[in-house]
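Here's a solo chain for you in structure tokens, the form predicted alone.
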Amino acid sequence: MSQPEPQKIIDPSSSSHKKTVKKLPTPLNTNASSCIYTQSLAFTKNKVSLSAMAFLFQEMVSTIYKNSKTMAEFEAKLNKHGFGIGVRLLELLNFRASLPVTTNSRSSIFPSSSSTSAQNPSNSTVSASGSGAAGGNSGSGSTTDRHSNGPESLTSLINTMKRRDLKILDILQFVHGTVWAYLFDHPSDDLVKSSERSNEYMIVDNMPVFTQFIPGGVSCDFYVCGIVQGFLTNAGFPCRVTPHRMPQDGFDRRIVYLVQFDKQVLEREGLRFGSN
């Protein structure tokens, strides 16, 4: 009776059927301090290079322009890009505006709602230009431990968030002050109520940042219109925002953003607070 042959041990290094294994890329370090998910929601002022921002904006405008058949389509696409940013800014800035005003927690460029004056006469300036400090960076690059100690401290801050603005004038003052300061490092230059139509307000920017290196008309300003429109719509104030170039007092690039609220917004405010 013949014995079974002993099994041969195959050395992987000498096998002719050796498989090639691709080296997988090293996974990203999720614990990196630069990860967006580990950043505090409190005030952290991150400066962005103006030249880099202008380059990216110009490339975005160029790409949208090449893929648009008409000027109306181009403006609508720019508005849509800004709209998404405005929607996301609502909760973030409302949360940050609820933080205690300390030297380490709030930047001086975020004016409080009480720092802007309210006037109701038609065609009058609702908030004086320059209200709220602008350009200051004290305390803007650090946060207190209370704001970044984990879910417990974050939950306590969320529970004490201020209520959203319910009046047209209040939400527009928030855009004029806090939103503009967050985007452009200064409040808008003016906030005016129309004397002809009750649903129209105007936000004035004497020196628009995004379009200062782009010559031509106001089509590129529809990007900022989208940001404002997205913010107001998500806050419960559906509207339409359009840009209009109106040079004045040496400001050749002065832009007036015309905000036209839907009829339902005025009806709701009349029922809740009474007619002005």
Second form
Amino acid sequence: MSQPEPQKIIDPSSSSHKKTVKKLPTPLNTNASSCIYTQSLAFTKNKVSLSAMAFLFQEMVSTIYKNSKTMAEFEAKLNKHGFGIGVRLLELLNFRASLPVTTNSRSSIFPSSSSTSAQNPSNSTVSASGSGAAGGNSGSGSTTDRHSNGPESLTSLINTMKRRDLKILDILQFVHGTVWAYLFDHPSDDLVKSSERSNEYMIVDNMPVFTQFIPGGVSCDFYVCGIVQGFLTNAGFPCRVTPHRMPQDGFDRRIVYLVQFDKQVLEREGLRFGSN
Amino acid sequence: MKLAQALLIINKSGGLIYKKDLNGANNNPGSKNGNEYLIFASTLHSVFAIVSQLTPKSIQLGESGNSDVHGDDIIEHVPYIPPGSNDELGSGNSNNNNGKGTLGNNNNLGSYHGTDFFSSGFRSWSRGGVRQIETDALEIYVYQTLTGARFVLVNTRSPAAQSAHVITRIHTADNLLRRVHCLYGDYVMKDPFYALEMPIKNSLFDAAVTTLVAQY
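Which structure goes with the form predicted in complex with its partner chain, now that we have seen the form predicted alone?
To see the whole picture, the full complex is given below, headed by that same chain.
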């Protein structure tokens, strides 16, 4: 059905049929691609339509669902889709965190969260003092948008590249704050260390953005799990991330992302930084 | 006063895809079980089709032309009526902005920004179909969408509701049903596991409709 439609639009004098069909979207394509490649990597407030995002996500989920035989396969595929995003986010957000101005605008959003939310007494909360992980480098005090200077002056703004996060707590704070703020425009609602197992951490989101219109279980949240997993794995913290729904205080969509680090991560942490 | 007793969604081929009894009480002993609802929905669908054929050409033409020309009860433009303002139902459309913002304070509007799903009047897409049916026991309001889905509100006939002018009542019902349509757009159409034109079994949509109707 897709073939006859564009045929009506194309000029009959055109030589190759296939080429002209392809030509139709090119003005948009060239614009979009050149836009992405010439765009500055610096942080700008880019808002995406939630509806468009939800429809895209819905389409992706249903396509994967159709092509999967079992639920486990579906979840693994969804996880894989998110994984690629997480891998890329590590580079991008680390770079952005090195920009003084960007750092300010980002870090100002997130340190407020974990202190306010109610805690489960059995779980020790990760101290909020580490939340400066993203903003730890020298940030200039000005809040003016330097993006107007253009991409060529971007390098001159960077005095020191942000050091790669080596501690579990630092990298998790980065996920909790910067990554969540980048993805969902707010930091995650809580970051909790499991009291039972030393390799388990929990990132809590009261209102998952991607899956808020999807009823039923947590299968679709494996996408976000994949993002986190890709991010952490690429940063040198191989782990497994699984979603769990734990309604609390009127947030009946509340999701806990359980991060289970591999044993090697804990061993390394023990050797490098002493007892954990 | 409760505005809605039952809420139905009829798809474009006349199938009942969603029904919700909103009061739970036995006020309408006639239509109880699911089968009767199905018959009711398809009957309404055919009546709708017949009525649109019966509508005089002059009204249809006037309607599609400009909005000032309309028939007796067929109104093109529906004013914005915020939820909760139906207590002043009889006082007309002039002061219907009093309850503005009641929805946004305690509610998450999904993909909608602002205090309400919409903030201004809207055009009715009903073209010579049924807007309202009144019987001795019930009144039925129909909200027609562009895609062919129809949202139907069934209410028991009460003296309190009758006090308002019929056009005001239609407008109020249209406002409610349009909000339901907004919820439908969010929670039904964005559900990857929903098959189009099939019955809606969706806990999120259910909950959202319940909270919405509770505000009326």
